[in-house]
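Starting off, we have a lone chain in the form predicted on its own, written out as structure tokens.
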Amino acid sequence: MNFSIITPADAAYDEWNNRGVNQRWKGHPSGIIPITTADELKDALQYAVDNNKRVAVRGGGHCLENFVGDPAVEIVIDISRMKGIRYDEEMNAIEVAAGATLGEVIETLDHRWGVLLPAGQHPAIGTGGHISGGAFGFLHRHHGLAVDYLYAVEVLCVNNERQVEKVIATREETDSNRELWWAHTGGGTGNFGIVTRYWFRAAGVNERDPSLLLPKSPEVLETMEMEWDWEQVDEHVFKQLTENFGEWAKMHSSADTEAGSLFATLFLSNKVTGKIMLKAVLSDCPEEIAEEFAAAISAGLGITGRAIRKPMRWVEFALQPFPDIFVEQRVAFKVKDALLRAPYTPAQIGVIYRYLTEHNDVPGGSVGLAFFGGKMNAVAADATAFPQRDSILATACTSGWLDAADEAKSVAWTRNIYQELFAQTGGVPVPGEQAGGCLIAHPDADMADEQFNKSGVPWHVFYYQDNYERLQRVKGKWDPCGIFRHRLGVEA
């Protein structure tokens, strides 16, 4: 063997099995294997293959659910090591390894070509599980998500024979692996094999500069900060904000949007935090577009909010981006999440006020509501794997704690506050007039559980809609054996 397996009995080992973000969840598998290459990758998989060991792939370590940590997972492949970003003159394309994390990506592509792929909210997450979720991030109202990006994916997919093969799938129309590929412009992680690399090149580019080949990086990039206190915030203030913010993402989320360049995030905490945030990126943005989002964002309100903007280079942001936000702090925490073609309603929001305001026991219970729209629904449903080309906003009921004897009530919070939003279709997103269903890269095993999804739709319309009957045809030709499942997997 080309590769070494760390077990319980080494030293090493509790670091390894550490390297997960939700501290919720901690698997014990009987190995570990870290990998640096593409053929230590396939020695590896074929390694479990052939020992009939339930095998899971870790890279950046940020899967919400225990779909690695799960009980039932023998051997965990970390490909964390597995670097590397180049232009490939054959495929003209930029290529990435699959165990680069974002942050590598973001400064390599603007350090030697000044583009960008416009991917991810956080740079330590691993580009190997986060592409085949559809990779949505802080620019995908101005330039689509990173799937729309995507030409080619290298796969490690196990045949009939039980056998690894290493398979290469483009976008072209002439590829016979074409399947394969559009299965991973949003169709998951963990379902038809493992990814070993990408290569990206914008649709309907051909010049052989890499230069050229994704978009500019913004000559001017600002965030702005606005604050307000919870002491000054009554449910009638609460109301109009949600409100003031609700209408302006249903005002400008057409593909065309003069504001497709603007993105925020209204972070809807507890009432003990002391204060309610709102943060957003302007990229390249008309002074005129952010004039008019702040003022409509503050209509009403009747209340001083304190509004801080500041220019920045796109790689100094991306690097650290809201450090007050988005910090590498593992923790213990649940995540639900869900898709807004419309605003959330009066009654809606009293439901979460009602539950920032009531339960001070949950001090980590927060509501986050985030502009989608823009030119990622520029795509049809059906031209990539990523079916949610419709919705407005992004909307995510979540808890943390640090104690374990909070985990309880804490996962309870989520999700009462979450049936009780969406209490009119059994307590969960049905895809229709105000919800748009749920992104599969924040899985939510709930999903699948008839205790908390009393709606009778099966949970893949929630994640893939009319695109699952196409994702299991792929399940069914490239991994016939079944070797990858977790809770949420495509089944052929």
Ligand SMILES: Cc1cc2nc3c(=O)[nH]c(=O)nc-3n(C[C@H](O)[C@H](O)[C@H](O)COP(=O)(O)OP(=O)(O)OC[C@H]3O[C@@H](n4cnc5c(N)ncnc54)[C@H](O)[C@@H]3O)c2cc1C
Contents of the next structure:
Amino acid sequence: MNFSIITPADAAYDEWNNRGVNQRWKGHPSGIIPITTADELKDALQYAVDNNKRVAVRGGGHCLENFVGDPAVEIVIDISRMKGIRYDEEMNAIEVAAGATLGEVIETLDHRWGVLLPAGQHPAIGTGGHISGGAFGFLHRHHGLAVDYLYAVEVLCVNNERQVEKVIATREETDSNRELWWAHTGGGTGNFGIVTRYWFRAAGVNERDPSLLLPKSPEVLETMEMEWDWEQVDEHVFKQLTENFGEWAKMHSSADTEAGSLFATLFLSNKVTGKIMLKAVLSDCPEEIAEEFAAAISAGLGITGRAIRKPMRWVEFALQPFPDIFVEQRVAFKVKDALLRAPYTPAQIGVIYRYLTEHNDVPGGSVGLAFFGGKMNAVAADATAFPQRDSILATACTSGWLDAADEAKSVAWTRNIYQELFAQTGGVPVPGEQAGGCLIAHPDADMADEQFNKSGVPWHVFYYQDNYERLQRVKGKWDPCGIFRHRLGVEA
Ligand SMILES: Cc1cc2nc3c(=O)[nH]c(=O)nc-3n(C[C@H](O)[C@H](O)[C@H](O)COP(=O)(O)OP(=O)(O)OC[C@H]3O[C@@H](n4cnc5c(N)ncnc54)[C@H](O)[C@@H]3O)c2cc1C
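The form predicted in complex with the named molecule is what I need now, so please give it after the form predicted on its own.
Now the complete complex, all chains and molecules, led by this one.
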């Protein structure tokens, strides 16, 4: 064996086992195998398969659900030391090892070639588990999703004879493995095999120069932060502010919107936290759009908020974005998200107001709204496995807690507000006129539980819509023994 197994008897076990960001989930695998190369990874996976061990892979540790921390998982293969980012001449694409974090990708792409990958917002996220969920971030309105730049992927699959094989799948129409590439453009994580490398290059670009393969880093990046004192926010102001935010999204989310260079998130936290915050990112954004946005958000509020604009270098921002809300905390949390095709209605905003002002005992409860749309909506729903190309907003009901004694009430708060928000459709955002389903990057096992999803619509419709059958075929072909599974796994 060219790898070592850390068992519960080893002093290092707790540290390796505790790498998951969501402290709610901690598994008890009989072995953790840290690997540094793809060959070690192949052997480690073969070992798990040969010994009939339920296996899961961990990269950046940012899984929201217990896909890795499931008590049923017996072997965890940890790929966080499998690093490497380079220009691959043969592929004419930027190659990223699956153990690289987003921060490493951001820094390397910017420093070496002055380019970026429009991926997620937290620099510590691992690319291995992140990219195949679609990967949205601060710049998806300007440049699309990270998967829109995915040229190829290398995956360790387990064949019918239970042998691990290395497969490279590209987006080339002539590639017989193309469906496996497609499944990694939004088909979720831990479904088909273990990704060892991704290659990125914009579609239609063939110049043999790494500085031309991906979008240029913005010349001018500016943050805009607005803040309102909760003491001054009554129900009328709250509704107006949330409606203003939704209205802007509605008016500026087409694929060719001029406001694609403006992304914003409205962070509606519990009243006891003292303030409501809006964070915007302007990437080479025309000044008139920035001003129009600030005015539209403040319209009719009747109270004065604080607004600060700050120019920064892209890399400086992306490596430490908005530290006051995007702080990397090791807390336990529950997230229930939904995509919206139309803004929240006044009645739904009333529900949010009530949950944020009448539940002092869940101070970590919040509702976030973030702009979707723009360039990411320029792609057809079946061109990648990420189908939600017509949403204008992503929303998340979240609660976080430090003390395990607060778990039950915090989780209940999150489930209850979500249930009320989508009461018309069985307590869940059934894709339709207003809702657009859910993001597999933010998996929520409740969706597969009739106690919480009373819509009669199966969980996979929320995450994959019409793409699910195609994903099932990929699953049947590339994971015929069902080695890779979790609570929201694609089933053949
Ligand atoms: C604080 C926070 C912020 C986030 N922000 C964003 C965001 O801005 N945009 C966004 O799109 N998502 C975001 N996410 C979601 C994130 O993209 C997913 O949770 C992603 O799966 C994390 O990958 P990871 O490697 O860090 O996590 P891990 O917990 O290591 O893995 C997550 C899942 O991916 C699987 N996996 C990991 N590596 C591989 C691999 N090499 N091959 C196959 N499967 C693998 C794991 O088995 C597991 O099922 C955020 C999550 C958190 C906790």
